[in-house]
Amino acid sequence: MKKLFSLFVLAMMVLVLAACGGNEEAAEGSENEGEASGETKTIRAGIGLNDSHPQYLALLEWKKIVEEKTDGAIKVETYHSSQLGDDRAMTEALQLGSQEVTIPSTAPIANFVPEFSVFDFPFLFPNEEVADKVLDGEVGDKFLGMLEDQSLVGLAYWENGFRDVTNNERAIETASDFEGLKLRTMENDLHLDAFKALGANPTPMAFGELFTAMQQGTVDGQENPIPTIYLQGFYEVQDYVSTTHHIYSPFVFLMSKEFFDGLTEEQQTIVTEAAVEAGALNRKLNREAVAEYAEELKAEGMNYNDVTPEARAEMVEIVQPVLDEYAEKIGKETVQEVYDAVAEAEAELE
C-alpha cells in the first residue's frame, strides 16, 4: 500500500509539473505573439475646417499613408468642422494626451509658444514660394523644436494661405477703410493689436460661431484665406471681399508628445515623413483652390477687389509700431533671424 501510495503521489507531481510547464509555454507564446503583432494605436486627428477644405483632403492622404506604411498598426480617425473643439481646445487636448493630432494656424499656437507670433507679423512673406523656403528650412525647424517644452511635437508646416478681409460695409481699398469695422479675429494678441492700429474693432471669437455672428450682425466681417471664405459659405452673409493679403498663415501639423514618444522609431519616421508628403499635397490643392474659389465668390455676387501694393505699403507703415512692440516681447534677435531668412529666400528665388 505504501508503494502504491508513493507511485500515486509521484504520478500526480509529474502531471502538475507538466501542466505548469505547458502554461508557461502558452503564456510565453502569447507574449511573443503580442510582440510580433503589436498593439494597434489609434490617432484622433481633428481640425476646425470642413471636409471639403484642402486641409482635410490632405489629412485623409496622411491617414492613408500612415495606415498603409504601418500595416494597420496605427489607425487614424479624422474629425473636421471643430467636432473635437476649436484650435486652442484641441491643442490643449494634445498636451493632456487625450487627443493625438491637430493642425492649427500659427496664431493659436502663439498662446502656447509666444515666439510663433512672428509668423503672424503682417506682410512678413511676399509670396508662397518664399514662405515655403523659410518654413521648410533651418528657421522653420528651429521653431518646431520650441514646441516640445509644451508637450507638443511639430511634424511639418502646411498652408492656410494669405488672409483677406470680408465685410458687409464697404470694400477695403485703403487703410482708412478699416475704420470702425467690427471684425472677427483669432484669439491672438498680435492680430488684435494690428487691427486696432488700423482703426478696426477686432473681436476674438471661436471659428464655429463666426457664420452666425455675421448673419446676426454681431460682427461686420472677418479675415481668412479665400478657400475658407468660399467653403464655409461666407458669401451667403457677406457682401465684400478684399485681397488685403495682410498675413500669410501657415498650418502646423501637431502631434501629442506623449503619443509620439510611445511610437517605435520606425513609426515616428513614418508619421513625420507622411506629414511632409501630405503637406505638399495640401499646398498644391490650396493654391489651386485660391484661383478657383475667387471666381466662385464673384459668381455668388460678392464685390471682389484687389488691394494695390501702395495701399498695402500704407498698412505696413501704420502697423509698424505694433510690430516693433512685439519684436521686443518675442526677442529682437529671433524676429531678425526670421526677417533675414525671408530676405535670403527672396534673393535665392529671384
The other form holds:
Amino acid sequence: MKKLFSLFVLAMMVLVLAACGGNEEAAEGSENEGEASGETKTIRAGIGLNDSHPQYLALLEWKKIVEEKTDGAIKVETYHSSQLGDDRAMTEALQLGSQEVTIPSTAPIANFVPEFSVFDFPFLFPNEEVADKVLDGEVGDKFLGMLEDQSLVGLAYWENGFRDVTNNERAIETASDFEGLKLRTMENDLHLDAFKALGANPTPMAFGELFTAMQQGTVDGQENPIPTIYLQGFYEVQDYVSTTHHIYSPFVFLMSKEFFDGLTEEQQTIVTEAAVEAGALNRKLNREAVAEYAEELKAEGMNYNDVTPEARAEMVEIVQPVLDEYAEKIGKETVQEVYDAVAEAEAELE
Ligand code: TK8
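Structure of the form predicted in complex with D-xylonic acid, please, following the form predicted alone?
Once more the chain from above appears, this time first in line as the rest of the complex follows.
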C-alpha cells in the first residue's frame, strides 16, 4: 500500500511540473507574451469621414466583433473626422507603428503602391456588383499582397462608392463644363491628370481641409460619392451636384504590418474576418443610402442633374490618353489583368 501511495504522489508531482512547464512555454513561445499575462493590446483606428458616415458605423461594428471575439484581449479606440490626421498621414503612421488601423480610398494608397491607381481609372467598374466580384477575388487579393512591402496589411475592401462632382459654377452636363473649374482632387496624380485633360484646374487637397476650401471659394468644387456629399454637409457650401459617376472608389481596410505580425494566429483570423463582415455592412448601408441622400440634397436646394451615358462616353474618350500613359507606368499586363477580371465578372453576372 505504501509503495502504491508513493507512486501516486510521484505521478501527481510529474503532472503538476509538466503543467507549469507548459504555461511557461506558452508565455515564452507565444508571439505575444502579453496575452499569456493577460495584457490588453490597443488598436487606434482612424478615418477622415465623420461619425454619421457608413464607414464609421461599420468601423464601430468591427470594434464590437473584435473586442467580443478576443474576450477583450484587443481593445479598439475609434477616431473620425480626420482627428488623427488625413489619409496619407494616417497611412504613414501605420508604417511607423504609431497607429494601427486606417481605411483610406485606393487613390491616396497609390502614393505608397503606384499599382493601386488602376482602381481609379475612370469608368473601370460598371456597377457595385462587378466591383465586389473583382475586389473580393484573386485580383483584389493580389493587390492587397503588394501592400506588405510598405509595412501595411490590407484586410478587406470596403466601399467609398461612385464619385460625383459638386461645384458652385454650373451643372456638369458635358465634358466642356469642366473648363476652368477649380476642382479639389484626392492626392493622386491620375486624378489630377484626368481632370486637367477634361479642362479643369485641379488642386490636390487633404479631405479634412476641403469643407473650408469650398466655403472660402479656394476651390469651386470637388468630387465624392453622394453619401459623403450629404453626410459631410457639402450642400451648405455647394450649389450643383452632377452624377458623373466617373470613378467607383474602394476603401482598403489597412493595418500596420508590425502590429498584425505581433498578433496570435487566432487574433489575426479574428481581425481579418471581422473586417470582411463589417465591410459587408459598410457596403449595404452605403448603397441603401444613395437614393435617399440624393433626394435630401435636392431638398436642401442643390441643383441636381444626371449625366447622360453619351456625356460619360465623351469624358472617357478625352481622358483615354491619360489612362494609356498610366497603364505604361503601372504595367500594361497588370492593368489588362484588372480589365479582364472586370469583363469576367460582368459575364458571370449576366
Ligand atoms: C476621407 C477620404 C474621402 C475621399 C476623399 O478620409 O478624400 O475625397 O473620398 O472618403 O478618404
